[in-house]
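One chain comes next, on its own, written as structure tokens: the form predicted on its own.
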Amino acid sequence: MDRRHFLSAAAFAGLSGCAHRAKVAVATPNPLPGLMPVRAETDRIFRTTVCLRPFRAAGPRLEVERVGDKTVVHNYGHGGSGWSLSWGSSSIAVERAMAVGEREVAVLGCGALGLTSAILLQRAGAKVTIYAKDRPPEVRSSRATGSWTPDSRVALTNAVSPDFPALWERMCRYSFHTYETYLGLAGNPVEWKDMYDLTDGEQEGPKQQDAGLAFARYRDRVRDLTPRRRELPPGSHPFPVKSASLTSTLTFNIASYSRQLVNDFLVEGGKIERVEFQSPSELVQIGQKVIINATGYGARALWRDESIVPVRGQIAWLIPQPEVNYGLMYGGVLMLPRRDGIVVQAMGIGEMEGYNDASEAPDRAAAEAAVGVIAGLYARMKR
């Protein structure tokens, strides 16, 4: 029996052995048989983080540019799809970098795109040095949600080139199949989670219509990669809501996954230099003739790239609960369990939430409000 069927059986039917022990030892019944409740209490918020996603209407920048005697291959601007598309996008950047003929290559940036670019360069036979102001966990991508979202704010439908959908699919499939190789490793850098979508009404939270911008949607091109979402009939699930559906999705435990990537890079002889560049002209300081620019949102300032629009996202982190092995979306709030904490994120008006908001200051009141939504759901189950 696979894990998804096992969870469904445990959640909706109950395990006889557990039921027997509950009669003897458990004083307070669990309102979610087989699904452990989240302790959504505001005093369990141990940090609040903000991530600025680098959105570009035309999609990620993967162009080649000459800067003095340097060849620069750009690899940034993935919106909310940086981790999800990282391996596929970096594979394209590496192809273009290696085509120059140099075997010593520099990478700017030590986040999702920088690390994957550096590792793929090594696999292609290059000697690689990463130049970065920060490294994990200080980089912005370390503050990401950690879910498989390959077309989240990746582009606008009316701004992409005609060949972009096929390019996106190529990046998506390459990334997905690479992530399969990280399943089951120590520290669970990548794992599958069951995800419930719960609603009390027809139009709620992220299901509202995004106003003003037509964000590109490409999931139908890769429907074969992940399980289809299925509706759960009333009485087949423990949630007190009007409708519920279930699917399974990849989750990135970014703390352990980033550490895995850094270690893999260093073990293969890679070097990381802590450097902050203020303009492209300063690249003359480094010896490598070929550079992959994977600076993410930092490219807006470094490259004066005004096509990058910040999309602010805030996470309230609850103390980890290893026994919680499912996620959910309810009332416009995402709850996603990771090994380093339980992510609670207000999704608000969907893709427009946080658009063009460059503030990186945490909002404690908003964090507590998001946790309160999840707390309210579990409170209803106890009645």
Ligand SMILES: Cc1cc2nc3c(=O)[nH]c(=O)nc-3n(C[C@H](O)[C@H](O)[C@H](O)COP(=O)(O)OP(=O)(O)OC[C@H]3O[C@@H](n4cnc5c(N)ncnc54)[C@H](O)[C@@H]3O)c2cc1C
Given for the second form:
Amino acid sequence: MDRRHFLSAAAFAGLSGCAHRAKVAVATPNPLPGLMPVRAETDRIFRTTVCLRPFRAAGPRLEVERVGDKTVVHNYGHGGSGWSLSWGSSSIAVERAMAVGEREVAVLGCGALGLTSAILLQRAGAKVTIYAKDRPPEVRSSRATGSWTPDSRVALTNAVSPDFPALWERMCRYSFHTYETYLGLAGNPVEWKDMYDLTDGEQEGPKQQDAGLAFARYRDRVRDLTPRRRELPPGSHPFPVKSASLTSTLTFNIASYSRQLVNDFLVEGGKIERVEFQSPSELVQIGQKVIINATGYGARALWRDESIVPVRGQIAWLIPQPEVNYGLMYGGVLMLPRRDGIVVQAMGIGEMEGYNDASEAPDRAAAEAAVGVIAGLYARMKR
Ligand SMILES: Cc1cc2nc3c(=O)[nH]c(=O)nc-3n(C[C@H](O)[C@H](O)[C@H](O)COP(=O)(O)OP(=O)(O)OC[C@H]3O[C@@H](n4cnc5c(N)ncnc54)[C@H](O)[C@@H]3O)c2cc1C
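Now the other one: the form predicted in complex with this ligand, given that the block above is the form predicted on its own.
Next comes the full complex, this chain leading.
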């Protein structure tokens, strides 16, 4: 057994470095040849986070509005797609902001949309100040899963304008190609990960259980960007399930990625000011005449925009295992190994899970239950 498989076996058996116990580990074959097991133990949950997706039935708001002598370009309401669409959505907001002709521009918000707006404004030649209540890692964006999910809860099919699908595609392609430029950098802000979809039979698939709302699905428009999902024949994979498929997805290691974005912005002379606005009328305090509003879920209160519906999502974070280089979906639970922690997220009833739930209180029992599902999968492999 080579060192890699020895370590794998030891980790899978949950053993310490003690010589006697290590001998036992040697005798335990790695049930996942080539894949390292996740230590899905509830005492390895080091935090549980909750985030609210800023969902709008009509899709993200990108309109231009006058507030007194200010021009406000909105860039909020990206549901479960905010990281994925950020560069493309912000490129449109920046075009609209720069069209006003001012060279000093303000950005409200320091999450995925605010940071990408600010950086693209700088690249377009503007001098930029970000005004925000929170910055990473406090922002809601820092509590996202970190996957390429460009049409997750982005709109309802019957509520969008006829040109929205094409606009979405434009945002999606622009973002994807920008993310390519963050691959291979120190700290791995962005990387590709293999993802297995494992099912025990017909019962799986929260998608089938979605009831009520017709969430928009546009992935077929950008099929060429990512690898196709392949069914894996029985015996060709190590998992004890009825069916398995494999694809690869972009993963955002949000701790290092958002730090990189903040640093890139500051290095180019950007400024960040901590401030909370209670109403649009307070924007007179800002010197700049052009403002990109990237306040995310915060726009609901600030802009009195009740078209924003909160869609709650919770993640249990397991201690990172750099040796685990694949993710999986099993029993309605997603496991995604990031550099800053292993994401374990119950997908529940699919897109409707957490719909209109504004509670940001973590639910420890639900976190442990999700980890238990993943533990159950690995336990079956040990038998
Ligand atoms: C559980 C979960 C998992 C997710 N996973 C993914 C994923 O894998 N991929 C993906 O693409 N998307 C994902 N999302 C969606 C993504 O997180 C959001 O779409 C995105 O974070 C929205 O970013 P934002 O910049 O608009 O908002 P935020 O990150 O909320 O940033 C808003 C900014 O505005 C500031 N602000 C707000 N109000 C005010 C105010 N009144 N005054 C001053 N400042 C203010 C805040 O302080 C903050 O700086 C997920 C969401 C959840 C909940």
